[in-house]
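In structure tokens, one chain follows: the form predicted on its own.
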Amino acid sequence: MNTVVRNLRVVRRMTAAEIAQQSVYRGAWIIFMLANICMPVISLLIWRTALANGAKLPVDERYITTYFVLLGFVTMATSSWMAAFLANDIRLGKLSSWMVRPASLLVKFVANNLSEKFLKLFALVPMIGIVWWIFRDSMNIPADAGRWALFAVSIVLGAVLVFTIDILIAALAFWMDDVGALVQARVIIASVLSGAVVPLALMPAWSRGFVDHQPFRYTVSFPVEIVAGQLTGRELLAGLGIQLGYVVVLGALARLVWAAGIRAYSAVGA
């Protein structure tokens, strides 16, 4: 308890000072965030223009609607970019300087992540609500409190499984030279199984029972469906139980590849 305590309290003060110094490129935000909106906007645009053309899709015009005016916020909030850093520190040596403190290297990269998503909030959150206002009356806006507390609660699950993918991928490095190809694959990988690109609901039938089940649904997709969606309560509970699963077995997966990858670490100073 006493450890959790600590690294909780070095990651208030790494956040802290993680939101001063990058609060510097505000300009940057600002930029990022809107590349982060423009592919949404610009596919819901396009699948709106077919379903006015008389496309036939599983869905309506108000999911789809709903669903790209939320993705953006989901993919930020739930996004972790620090797999090549981690691998590049455990390449380098850097890690051996982290070895002798009291908190772990993982604690700088989980205050760089919380401390950049609080300042592109600030860019973000403006631009979706101009997208809203725009097509409002397309949406659907659930009125039930609780929904949006479960949409809440899977977006943190959704975090917490993105980057404890990014640990076991990373925590590669530790007996590869190079795990860069990993890390692109994931991300192209990630970005159409996990509906960024598309929603899954306009996959195949064939071949739903897969899509409806792999980890990557549970860290955009499954979010923004619990809003966009028309998922029963019972549905709700089993995807929160399936997101839950994944984030508790692949964070014990990278927690034993991490401590055998710090087992077998060999560098200068360490």
Given for the second form:
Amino acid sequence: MNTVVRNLRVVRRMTAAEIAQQSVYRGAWIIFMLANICMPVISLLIWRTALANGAKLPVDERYITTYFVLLGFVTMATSSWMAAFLANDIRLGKLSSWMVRPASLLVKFVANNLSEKFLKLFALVPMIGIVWWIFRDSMNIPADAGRWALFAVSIVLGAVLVFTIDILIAALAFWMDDVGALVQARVIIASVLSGAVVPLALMPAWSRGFVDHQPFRYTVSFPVEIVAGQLTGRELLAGLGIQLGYVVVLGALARLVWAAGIRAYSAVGA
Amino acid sequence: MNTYAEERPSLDRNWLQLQWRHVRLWRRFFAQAVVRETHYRAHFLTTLLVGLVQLGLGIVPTLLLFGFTSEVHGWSRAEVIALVGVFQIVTGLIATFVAPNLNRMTTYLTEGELDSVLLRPVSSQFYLTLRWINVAELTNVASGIVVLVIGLVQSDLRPGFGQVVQAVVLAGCGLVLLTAVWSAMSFLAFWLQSVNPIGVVFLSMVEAGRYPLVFFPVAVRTFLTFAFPVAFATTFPVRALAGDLGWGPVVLGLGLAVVAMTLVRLVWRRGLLTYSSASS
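Output the form predicted in complex with the partner chain next; the form predicted on its own has already been displayed.
Below is the whole assembly, all chains and molecules, this chain first.
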């Protein structure tokens, strides 16, 4: 228990320091967040046009609108961009200096993740607010506060899941020289399977069994579905259970791989 | 004895020769880029593979969309596939010839590399916009041509010679217009110092070009035609190939391209006035 508390304290201190450091680039965050909502807004307009033009979608206009308005927020909140940086730290031997410190190198990446998201929030929320206001008449807004609480829980679990997947990919740098291609492959595959490009509800029927149960759904699509969709209470619980299951299983796996990697690590540049 | 301080004859006798000298220079850049690329064959291969996967996934929304309907505002699936092909060609050309340069804009200004460019007997704007070429990205242009042909065959379009000329000129205008917009955004670096995120915004907005203009609400269409003229790069060329576009839009495109280039030139001139070297 003591180590957990100590690590949390380190994370809190480092996050505060990172926030101070990163807020220098506040203009850049605003521009990045502008790019972040471009794609969801384009998709939103396209699918609304298709619906207005008589396309027979399995979901209605309210679902599509709510989905894409919230999408930009959820992709940001659950994102992780550290795989390439972490792999570099391993490959170039930066890890060495962290191994003699009383905290894991991963703590630095957790702090970086939290601090950047905190700053991005200030830029992104007003933008989402504007899009929300424009489409306010066709938004699904659950009155039930419980849904929003589950939405928040699911986002946190999703963020942990993405972060864990990134650790798993970056940890391959202990054995491989270049994981750049793998990182890129993860980004491309996840963009489709997470529902960031097209709502998974629109995927063809033959792919449903796979699409609904693969881990990437629980990184973006599932939290959005909680608010936008018609998930029944049962589906909701089952979904959260699966999400939690993935977090636990992948988390345990990441811990094993990371530990094995540390043992296999031979310091470069020491 | 001649010193550098003395008045010397200009390198070019007239305006035409000045342009020709820049074309010759650009050919050298290209030849050098090809030689460079042969040293990095793995880079070539990964660019090719990533490009193909992105092309495939980029077409997924279109295919899904047309699984639910056979046409949207008069566009069939095959026509939209042709449009994705044109999109791939134009973005491929931008990634080859323009992106490697504008992505360096921040470095040019903050590290003072612009100093050494200004000293050269070459148009500095030309040099900053077209110096570096990423030859590997041309594979995306090739795959774009394949997709375009597939789309045209499936949609039974048989464009005549005139229509092909219209399409090529319009796509060319689109390329120039998009380059102008991105350049203008990048030249903001003179005032903002760091413009790296602007490239990200530009590339996200270009994504709108994957879909025909009529798929967007009217206000957005105007924006995508005149302010962020991605319509000239994709929608208009495909409509020209389908034969439902006169020469009017072609003239409009050429006119806009000239206006845009003039404006960018002005932004560059103004920006250069504010530049106070970073290296010395």
